[in-house]
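Okay, so here's just one chain, in structure tokens, the form predicted alone.
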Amino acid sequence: MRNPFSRRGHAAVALGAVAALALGACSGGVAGGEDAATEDEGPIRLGMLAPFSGSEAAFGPYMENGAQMAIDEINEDGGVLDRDLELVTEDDACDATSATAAANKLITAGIVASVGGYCSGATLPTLPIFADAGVPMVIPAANSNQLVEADENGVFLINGTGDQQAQAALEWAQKQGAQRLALVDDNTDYSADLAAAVAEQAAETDIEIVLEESVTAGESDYSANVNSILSADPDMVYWTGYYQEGGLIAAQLAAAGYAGELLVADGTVDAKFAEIAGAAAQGVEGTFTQTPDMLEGAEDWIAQYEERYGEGPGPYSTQAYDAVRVVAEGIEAAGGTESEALIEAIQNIDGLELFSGPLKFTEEGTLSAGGFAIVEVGPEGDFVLLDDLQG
């Protein structure tokens, strides 16, 4: 895997407290589960869903490296009440079924909390198994509006929400002067979600949305799509799907002469994009959550990453990074696993440092503040910083 970013340094954010957590050692009972989720000894498991298999599979490795380099620091500190954490990941494979059965095996293996979720259509599913259980969810990648007007209890998100990722892609649409918005999804729940958001938001400006187009994920010829972008002539092109559909798209769109701007979203902000894109990624943007490339003050905690893992972080690695610190906080201020009183310490978690910023959640679970950036495909195919939409 290659680094899908550039070190650009824009945003100074101190990231001191990052690599600082300050956990104490006090005692605290648990509850919630089997195995170590019943006892006060031996470690405290965490359980991760991500995508290990299947068209999404990049990005299964980068959550469970972020997710682990947490935990390391956390136990090289002495861990949290004087236990260890200790990560339990299974393969989701970016869907539901495969989801719903590895979601229960994390259960039957006594996890207090979930950190995974990368594919919204396969963490949906898995949220009332996990409410049920009384494991509190902190959900790294995932944000589809659907998992938070699901109303289950326990559900945290840490990456910016559907809403909040239209928000961007029609507010960098206008600063390009975009009066003509054509919408694609791939039909996943992810993706449509997006493109409804998007359209719903746009009633709100001066842009006209022209064409929504769902494609059918898994196929290789998209030409009767792309006829259709090309007769609705739209000077803006958003596509909300994952990459293996949006490269291709790409490059037939480029084909058949498409000029107008093509923008994605995040599910395809990753370096295969370009590998399957080819010369027709150049000049792409994305709409992206901020990492640690793109700010001021993350050079060590890339640099430790490249040399444990001989490579640079792949999205969604900080975030899972962060998922595994806002579970330990939340059982540290808990003092324990206790279901209900680790929910209500998580909500109430406020200022703790993210690679987003200071967290603070909005009633609904979701992030304060969305924090998503514009980026770019650069010279050697990674996306770049391109603006952080912050002024």
The other form holds:
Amino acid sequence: MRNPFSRRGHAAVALGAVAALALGACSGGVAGGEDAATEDEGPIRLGMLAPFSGSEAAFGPYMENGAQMAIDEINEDGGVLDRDLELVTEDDACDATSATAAANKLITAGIVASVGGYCSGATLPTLPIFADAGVPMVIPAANSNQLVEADENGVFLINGTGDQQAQAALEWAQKQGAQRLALVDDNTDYSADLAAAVAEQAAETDIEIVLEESVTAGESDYSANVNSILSADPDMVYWTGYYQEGGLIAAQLAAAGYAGELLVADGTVDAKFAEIAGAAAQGVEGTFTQTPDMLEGAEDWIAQYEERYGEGPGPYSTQAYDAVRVVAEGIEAAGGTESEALIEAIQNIDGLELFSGPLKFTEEGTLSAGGFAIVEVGPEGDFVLLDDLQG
Amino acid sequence: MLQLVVDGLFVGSFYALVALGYSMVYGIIKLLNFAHGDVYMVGAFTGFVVLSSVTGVAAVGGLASILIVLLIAMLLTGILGVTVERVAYRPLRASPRLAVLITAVGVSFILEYGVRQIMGPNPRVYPVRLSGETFNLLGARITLPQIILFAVAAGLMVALNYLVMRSRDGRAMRAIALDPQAAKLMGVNVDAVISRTFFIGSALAGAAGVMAGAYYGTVDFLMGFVIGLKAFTAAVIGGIGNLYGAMLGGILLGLLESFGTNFLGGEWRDVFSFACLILFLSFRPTGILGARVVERM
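Form predicted together with its partner chain, following the form predicted alone:
Then the entire complex follows, led off by the chain already shown.
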């Protein structure tokens, strides 16, 4: 009963249907984008790029939860300019290529501001994309100096920059009486920048940089790097990469008999670090933006967070929460979502209470105050506040 | 200096274990099995799943339980290797070599992203970690787990050598490597022997995976990629298709990396090892032992 004619007929119908669907999808996508950007009805969309897969996938949900919490709170209070806020997230996988595609997707979805950005290497290529679309960025986590140097209009950093983190690391090294500092990075933008910033600032102190070394991320054996660290004989090692390699390096340093101090940067400050490093995690210190559990008066916020998500807030939950509030404040002040007015309004925010203190952006869009603290691996394996470096 | 030798030997023994599977398969059916590194990864995850599901047992005897898990993982990865051969490679045995090579790359992706789908994209931490004392040997540090893992790797290689050189199966393997047609005419069951070769090669890679997981502490779904390439490099350096060549190549690559990174810096490690691969392919494609041995196995 196979009639070739009818089969061809089916094929034609199917083809037509596919074409119709494709056309519909395209026009829907484009029109949807324009509607959301120009129309004054419906929710105001904020976009967030964060890693939900890949080696940094642990951080994406923390940021998403924090931002969602701010959005729900604002919506419960009647929204912004009588409109609800809505969060649109996309996975950047901490990878430049995925991030670029994801940024374009967010723009098509009609976001008016971006409140994401975790990996500096993935965030950097999205800067011109958002700038061309007139979307201001309030970046909660990424903090490479290159983000500032890119000098795009409408880029604001809620986290301290690499320079500020380097300053904190050196301050702590001096406080600990370290003379010989070894810098180890993993060759990513964030990590190499931070190491370079430390090396540059160390020239003005009496600390000697005895080693600057890079590792290849994704390996498991770092014995070669461990050897060169041991032969440089530092009092303190500053690891500026992420926790997966950080955990392995800490374990292998300890196994090799390194007795000095190990300081890690904020990319490694995560409970997973202690899991990977095992016993070697004891006594490891880190430079970190303050998290809610280190802040006074944040108990209510933590309790709410735990109630909603069934677990404690992780790194960058507060920064993502604050990023949403900054944008909301900006939209309120600008009286709309028009790009230039919104950027100017965010730039002019003065005294909005963030977790890191009252907000005032510098000319470059970085925080004028509030910064890094020193944390230490506690008995539970998570990092706890050791010294807030405030005095 | 001795420290560099120790580190190189240790990493090299992992490369050698994985390189053996590459070399055996190449020796017998002239296939570069690019999925081999991912069998190593599956082995590591098998160990992870078994250890996590019986944490009570694992807590009792660290080393003993890891050895048992090692055997379970070897069995399962061996079966995986046989299945891959049966499903993906055997139907293509008469096809051009390129078709099988591309299939191998496809199998590699299936294994990687299959595991990602099941176990998630995040690195997982091994529930049991080998730890122990550190010894000082003439100024070089060696830890107890390193000695144990090195001994296990050496034991597996000796057993394999015995199997290939002394047993009936081994003779059949060598016969097929020499001339599959003639072996068939002499009554060797070629398909069965190839299956067994895949079983042994994959089991060795699985063992290396469990050992790496228990020693370094983390496993992730892409961990097989780099080591697969390194093992291929090791096999080429030693002379691909040659068992002793694979062992020698693995150890040599470990040493080259260890010394190379010491002089050039850690970020040059992969550049250095793959530069060695290219040099060998250009100037001595048969590897160190390749030309001298007539019998390829």
